[in-house]
Amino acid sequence: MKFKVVGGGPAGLYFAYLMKRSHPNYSVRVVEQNPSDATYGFGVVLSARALSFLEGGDSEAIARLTRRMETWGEQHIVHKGVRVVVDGSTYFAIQRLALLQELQKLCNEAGVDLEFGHRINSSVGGEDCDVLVAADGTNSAIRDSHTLAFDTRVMDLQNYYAWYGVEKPYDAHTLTFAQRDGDILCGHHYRFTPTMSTFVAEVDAKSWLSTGMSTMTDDERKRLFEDVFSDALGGNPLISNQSMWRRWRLVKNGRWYYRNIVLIGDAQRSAHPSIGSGTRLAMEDSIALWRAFKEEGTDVEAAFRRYERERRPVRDKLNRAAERSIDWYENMPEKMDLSPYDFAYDYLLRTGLMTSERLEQDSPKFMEHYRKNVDVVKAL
């Protein structure tokens, strides 16, 4: 069989490394827009049940990609000046690009065939191949050529970002939220080397527009960042790679394949950046792509069926608790009057996938000073 893949990110990588490796016979290529060594981004993190996840396309692999990882226990949450510790959860992250590079070197391995540099016309049709891959992110050619037979629907939210570096190792994934002038500003970062952090700037509809920041440059908001956030930068100024603003473009397909093409990752359903998954989800796309071609061997259509089937159900479940996470972060501003410890506690709860119970069994010590904040604010 050929299968060709578009996009040389994690998913598509991952597949095609698991593809060629379960069969060595296949012909199996990755094609990509960019040179091997660009990435636009720094550290991708990842929680320890989401490399548990990973570990079944391939334990080897992730232990390969571990060994390049930072490694963390707790989340920090930062309100009105006072840091709440989050104990229970164990983090890694790496930079992209040494993932990237790490996942080249396994499809190099297995015989996959790597072609980089090369951008695939918009109008392409798989006609030279038995599967066509989708891996080419939420702005796929691909896809965007077959909006119909997908059922593509496409929005933007309402929240602007920006992803940053910063030369400052934080210990732990981080929160950052500031207040200036009734204005409301994030902050998202965390270490991804031991001297270099990733940065994500975020701010809610109306303080884009109440700060100005709509009017300014890319650079002029960068420098309003640094500002703002001094403390949390120790000093250290933002460094951007292909650092603009944006909104998050939300991506949803009501088919995930069309003939002989399957849409995986980002270009399948964007992942939110505020529930942390969008890499894990996917190369977990990948491993549920390749395992349905395990099952079904050369059927094409019946893969695709299988992949969908067993896939979605996953997805829909992550879609919807990153719907809700999206609503919190638009609605900031109804939340800066809570104390830090409500803050955080409201905030851990946002996706409906963590409880009360599962923070009392996961989080103890911070459960244990949420029940002691809550009676001091009720005695006062």
Ligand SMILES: Cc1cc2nc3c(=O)[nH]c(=O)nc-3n(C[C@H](O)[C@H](O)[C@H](O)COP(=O)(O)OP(=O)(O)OC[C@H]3O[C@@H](n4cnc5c(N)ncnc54)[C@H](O)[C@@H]3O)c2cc1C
The other form holds:
Amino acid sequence: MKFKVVGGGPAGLYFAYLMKRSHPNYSVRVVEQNPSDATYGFGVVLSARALSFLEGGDSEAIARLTRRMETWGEQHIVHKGVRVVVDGSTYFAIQRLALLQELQKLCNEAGVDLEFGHRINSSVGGEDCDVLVAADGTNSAIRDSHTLAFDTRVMDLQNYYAWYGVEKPYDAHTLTFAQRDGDILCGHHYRFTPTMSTFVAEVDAKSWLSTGMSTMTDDERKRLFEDVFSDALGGNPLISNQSMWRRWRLVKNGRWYYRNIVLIGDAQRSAHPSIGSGTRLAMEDSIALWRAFKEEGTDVEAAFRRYERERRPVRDKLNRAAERSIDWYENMPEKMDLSPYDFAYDYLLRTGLMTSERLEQDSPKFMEHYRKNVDVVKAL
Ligand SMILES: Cc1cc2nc3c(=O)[nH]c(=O)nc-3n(C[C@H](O)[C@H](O)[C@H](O)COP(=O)(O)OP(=O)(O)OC[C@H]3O[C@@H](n4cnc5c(N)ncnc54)[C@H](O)[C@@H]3O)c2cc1C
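Compare with the form predicted alone: the form predicted in complex with this ligand:
Time for the whole complex; same chain goes first.
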């Protein structure tokens, strides 16, 4: 069989690797618009749970990726200048470029044909293969050639964000909320190499206007964040890598396949970074599509049907969680009066996936502090 994968991000590369490894006689080709060493952004974070799901594809490949990752066992939530420590969850992070390059190596070793610096502008030409895998991200050109067939819906969310780096290694995955003159600014920061961290900067729609950010240049916006977050940044500048301020684009598709074309990763459904799972979801789609072909052999239609049938319920559950998380961030102003522990508790429960009982189990130290804090506040 002939597979053509458009997009050499985590979804496209992991799928191509799994397919070629299990079916060395198939032709698997990845076409990526960028050079092999170019990428946007800095590091991505994955929970230990997410990594264990990805091992369902190939545990050796995931072990190779894990060796290049930073890891830590706490989450910190800083509100009103108070650092709340949430114990009990292990996270991993990796430079996005390191992730892609390791996946490229795996593909090369398996015999995948990788072609860089070639942009495919539409699905025209998809007739030269049995399966055209659209793994070309949120703004997928392949998907957009057939928006009616895929029942594509696109929505821009309210908050604005930019993805920066900073030369400072944080001890834990940290969320820092800052208030200035009634404006709310937020930084999500975590280490992805021994010396570097990602810093995702975010503001709600109202603060975007009231801070004047809406009329600033990207440089001025960066300076504003450097100023407000100078303590958290340890005085270091934010590093830009085409770090543009924008609103998050939520893309949904009513149908996941059409003719010989199938959608995976962000092309299928963009995942909001506040549940930290975009890379994991994209790579899990790859596993699900690969498994469907393992089950259905060369029957493309049956494989696509199986992929959507088995993957959709899991995706839907996480999408609902992401939507609740988006709602929390878009309504940040309403939360700002909460005490730091109440705030952290509210944050941790925002997706509906975490419950109070699970927190008791997973994060006993946090819950002990939380209860003490609630008692103190009640006594006041
Ligand atoms: C601010 C921010 C923070 C994030 N934080 C995290 C995080 O902490 N953890 C996490 O797991 N995820 C995070 N994500 C999400 C994550 O980056 C994506 O969900 C994930 O990369 C999706 O993988 P993908 O392979 O589907 O798409 P992408 O990674 O977008 O890859 C698509 C690839 O296709 C290529 N391409 C696009 N169009 C074409 C074309 N027409 N022809 C040829 N090639 C094309 C692109 O160059 C790209 O290489 C974050 C995203 C953002 C924006």
